[in-house]
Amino acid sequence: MTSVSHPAASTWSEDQPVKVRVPWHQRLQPANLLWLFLAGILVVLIVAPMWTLVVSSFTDAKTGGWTLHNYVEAYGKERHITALTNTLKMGAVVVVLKLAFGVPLAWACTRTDMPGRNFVRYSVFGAFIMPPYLAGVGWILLAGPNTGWINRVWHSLSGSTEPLVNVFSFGGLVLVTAIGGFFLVFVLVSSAFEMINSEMEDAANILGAGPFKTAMKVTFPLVMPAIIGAALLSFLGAIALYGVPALISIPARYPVVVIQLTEFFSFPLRIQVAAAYSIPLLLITAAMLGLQKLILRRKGYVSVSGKGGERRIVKLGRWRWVLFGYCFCVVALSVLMPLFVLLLAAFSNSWTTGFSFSNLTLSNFHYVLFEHSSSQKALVGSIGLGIVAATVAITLALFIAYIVQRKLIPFSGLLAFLAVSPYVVPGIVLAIGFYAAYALPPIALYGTYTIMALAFITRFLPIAFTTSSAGVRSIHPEMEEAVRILGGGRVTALRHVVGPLLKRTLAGGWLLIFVPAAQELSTAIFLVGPTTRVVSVVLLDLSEEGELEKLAALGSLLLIIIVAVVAIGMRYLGRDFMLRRS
């Protein structure tokens, strides 16, 4: 009997695989299902909030139909409109003054021959300590118009009655604003002009170019993506931020949006109308993004090629004094001089006194940490809440990243998306998202440290995101491999491979992030209750009742536990950690 084979089923079992459908109950894994939860938790942290910030903003409060009525009440008041006018232009200030300073001192301290340029780098690293409304008591301290120090000298070697300065203005506001927030400049334009060869600066200098000529027309050129980068995380920053416009915009009768936002959750709560009036905002982060990319369309800032190329200081003969000068004035007034008067009021009995050994004492650490009813538990919420931030962002980052640059789902990019989203939205409009969709019932989680803990999360999980998914491109998927063809899965293999393998990568991550979310404020105000205390909305009521050597001294608290921490870190991961981030 002879037997005859199908050509066409031969080709098929030789030369192409040939494909099983594999039922769906047999693709939910362990390993997978965990894969899918990780994404749920990625929409409940950045889409539900965002979702229902919108949402609520078309919502009545009272019948919980559509209506507009919330925007014709939010922008029905000309101080509403005069609140949002003086907002924009206030962030364009900043902006400005931030650039003005960051970007030299990147530039003097990584392409030049300045002198001090450790303690420039290491003082710019205070800026990043020290929380923005820290800073603000500081020049409330220096500049106040009738009681500040510089004005007090004034008086007395002039004799004039008038101020020489004064905090509670435009100026003083904007001023503080952008030395609290510079150091974002500084990191992101340092890191671009690390990229940069000088190939390109070696031209210009045998054409003739001096070193100022050659930074102006080569090299701040070529780092403009960063420049412009750091402008609109700067504007966003400011026009978001909480601290500094509680401290002086009151009192220099200027009002702003995130103070017009805390009269929309006072009595009469009305987070419909907040919600409204946040919304612009939005609009306005939408319309910086679309101006960025229009801005570098179409122009090669290419600056790094395979021919690789050597980075030459630039030398500047006499003129590096000069510019030491102009860096130690910036981190002067950021850093040094803030400082200098945090601490002295935190061991005066009376901070309007002035120096002297009988004024010294050491009861304002005693009664914050002893007799405060909250500053106890404040301390301990605001660095617990910085540790589980860092610690579940850092992790959940990781495994989205672990998910997007291995394409385990379909989709990954839109989790990538996600995960970065929170970046360009502002901290209080998150907050105000975060209170509509969870703090009233039936979720019902205001006033607990549950809530504040999952908009830190997702407030910085860009950070942790970013960090994670360098670190893992780096690793090439053979590893894991390995550990699957021992029969390990890939949990095992993020377990014991990608997890070890990347361990300085996250501690870096979890510094970033646990320094600023110990000193939250601009979210932690629209979601803290009665019974959930931080140490910056503390601080908010130390000064609104006037205790200013208190505040100090729990300020200096919180500040010798993050710098205690960050040494630590740096001590690990080294000075330059956030460079080599960002």
The other form holds:
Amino acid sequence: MTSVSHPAASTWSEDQPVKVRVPWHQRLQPANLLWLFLAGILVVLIVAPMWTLVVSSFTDAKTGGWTLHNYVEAYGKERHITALTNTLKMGAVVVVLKLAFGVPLAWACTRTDMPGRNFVRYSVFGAFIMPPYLAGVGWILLAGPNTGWINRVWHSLSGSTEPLVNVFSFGGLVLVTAIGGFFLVFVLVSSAFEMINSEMEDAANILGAGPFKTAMKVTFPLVMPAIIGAALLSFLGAIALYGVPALISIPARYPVVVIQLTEFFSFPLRIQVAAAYSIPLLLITAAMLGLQKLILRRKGYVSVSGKGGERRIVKLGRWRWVLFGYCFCVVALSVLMPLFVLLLAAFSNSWTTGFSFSNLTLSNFHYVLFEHSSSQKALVGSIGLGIVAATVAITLALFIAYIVQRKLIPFSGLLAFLAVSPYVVPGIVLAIGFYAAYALPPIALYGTYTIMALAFITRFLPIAFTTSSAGVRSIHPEMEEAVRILGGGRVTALRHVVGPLLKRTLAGGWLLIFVPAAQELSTAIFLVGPTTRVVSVVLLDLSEEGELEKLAALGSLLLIIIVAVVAIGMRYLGRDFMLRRS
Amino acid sequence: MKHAITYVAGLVPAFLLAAGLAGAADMTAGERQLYDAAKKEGSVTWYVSQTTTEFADGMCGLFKAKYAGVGCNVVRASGQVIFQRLVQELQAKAVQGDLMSTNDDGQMLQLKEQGALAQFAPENLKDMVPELRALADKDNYWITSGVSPLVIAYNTKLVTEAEAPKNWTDLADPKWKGQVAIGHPSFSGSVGLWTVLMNDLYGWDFFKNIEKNKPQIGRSVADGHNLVASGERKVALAPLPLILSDSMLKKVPIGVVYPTDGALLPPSATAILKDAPHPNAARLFENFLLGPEIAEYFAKDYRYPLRAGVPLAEGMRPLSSYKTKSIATADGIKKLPEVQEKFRDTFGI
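Next up, the form predicted in complex with its partner chain, please; the one we just looked at was the form predicted alone.
To see the whole picture, the full complex is given below, headed by that same chain.
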């Protein structure tokens, strides 16, 4: 750098134009170098895999030339189209269910005097920690058509031999998918409810509306943007999930896109066709985002602001128990029941025998801890990847958020756009993009932890960016200006002022990434190698062999570790770290 | 099984060392040479769909006990899934597995034609049961590493021996509505061959009839077995050794029907990859698979031992005592894609 600043030191000349020198100098300022560096990272993480995905969908596997044949192969079969329409149908029903679960619970916990609000909050938090495929296994134990607990109780009560409930059905599929993700609706809508002040509700009350009318006419319309946003994310989450369909939709014979994608990934391997087949998922999500913008643009929602006045809770009278009953049902379906049977199975010789002392055993835990060939390593791998992904994503996001919020350089908005764009890329599609871009030679990252870490970082970068961005926004620039005035650089300001001030926000964001990253399945499924397996994939393999007791034991171990990490985090952050975010 | 587990745990290094020394004493010169080279390579990675994870882990444990200093990693998944993974690696030119064991020898033929396999004739071939040895590749690109006939399993608590199906077509009997489990030919290698066999015997109507019973479709053939063991389903397509060992050793209420129209006998095959990262460890392991330790381990777990002269477990019927059918390797490859496609159309998944 010094050589650039003084290029003319040896051959000094008065004609040396100063103007040329300054831009060079400016371009090489740390901030700009950092921009280039960050942009480079985002290209590696997001642009290159997605670009490779699109390009390979138009590439002939044999000749390497341009072709549309992959699309013909991907959509030329009725079965493949059915999988696509099935996925949309499933996604739509799941959204309805998730809203039906999440919105009333959010309202009850934030705006009413319902009893047991903390109980409900903690339970919803449990739904966040339990990965969807474990909830799926729990429901297989509960509602397997012949030996599921619910059906056995039903058989003994009614004398019937027909199943009362069958998890291997469309209903089972959407229920299990919905309970695996409604916490997101709860979190987003709760924070919107907490922003509304009560003046408008008071007005409605004064004009004679009862509590429910007020809620329907005033409160809910005000949180509509949050609900729409949550619905959108719910849809994206539902159509991209891999674990639950793998467990349920094959026996239920309800083909969906992710299962079809694995068919293209089986022998003969057709990555190009898989790429072509995953393009609609991308288009659908992009269209949904557009739709959301369109809906929200037409109305003003300025009444929802962080500066709201007084917030009063709604007195429900005797309805409060009705509402609690509903909340309890949701919580029981989503957490209490599946978790209970899962733990019971983990400690049982055979889950079908039911509870008895002779059936109790620790052998499943012994097996997965000490005997199974890859579960020990997979536990370390999952936790390690969770830590790496969360740490790198948060660090990267902090830099980007800072640059974007402080508008340090032109085109910083582009960085922001790139950082949140993985939101719209389903995990399994992201994995195919990463596979196409980095697994094969010349880069040849197949079977390494590196490729998985990169994919996980990308997958969770949007959460990291949203968290960091909100944090940076809350810090007034004047404190950093003080640093600059006293002679410190931007990096000093970041390290000694912004970083420490944001510690709690960043740690909260870290946990929000760590939990799903340690459980991630969709992104891992095509990227794991023989020596880089993660717990989610081992669990899926165990489910394939029908070893549900051992699966339950390994799943419980993963849950215990995650809960321990989260508990440490909560001691430091307070229990509400995930429920109060802007 | 437990004895194998003690080896695996390997908590007493001295014991392991002793076992290694004892083994070293009666090693042949060739084995000794492979062992020394394998120790330098450190470990072997074994892709397996032939057995369950638990059983494969046990085999790895025996290997590690005999050849101290050589590690053994099991990567287990269903046949088509393991095969797909390997094809993925071959395409990425990043082969990570050293050898593969499958119940679908058609996969081996395809890999051989691609030039992905290494030629190797292990020393222990000489002691093999001649009929089983004859099932392997003539050019020694793969060995026969087991036979697990596919038969019908039924839950003995829910179904009496008299009620149980007698042959494959009985699975379509309406009395089994909602009570049958089968695997998926696009996930499991042996189910793929079974689908070919049924189509050869009875035409596609066989599957259309079974479909009326709404069978539960699993991914692996072990899944169906476990569904019957737990009582979730009454009858299923399952591998014989799994049924016998669960009913004999774990007292699971599960029984065998040897179908009168012929159990499917898919020879399991094991081959070494040409680009194996640990070529010597792989050769040592393949030879070990045909050795006396594994033969005994097989026999104890109600599998057919590969070595001549090793007695069958009590209660096990010799292969020649019931009807079996096989699919010629080339035939399987030719017919598999079509039946997979038809299966997806009929069962909608």
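Positions refer to the first chain, counted from 1. Since we're looking at a predicted model, the values are computed, not measured. In this text, the rigid core denotes the largest set of C-alpha atoms whose superposition between the two forms falls within 1.5 Å.
A.B. asks: Taking the rigid core as the reference frame, tell me whether residue 406 has a CA displacement of 2 angstroms or more between these two forms.
C.D. replies: Yes, the C-alpha moves 2 Å or more.
A.B. asks: Would you say residue 162 moves its Cα by 2 Å or more between these two forms, aligning on the core?
C.D. replies: For residue 162, whose C-alpha is compared between these two forms after core superposition, the shift is less than 2 Å.
A.B. asks: I want to check residue 79: does it shift between these two forms by 2 Å or more at the Cα, with the core superposed?
C.D. replies: No: residue 79 shifts by under 2 Å between these two forms.
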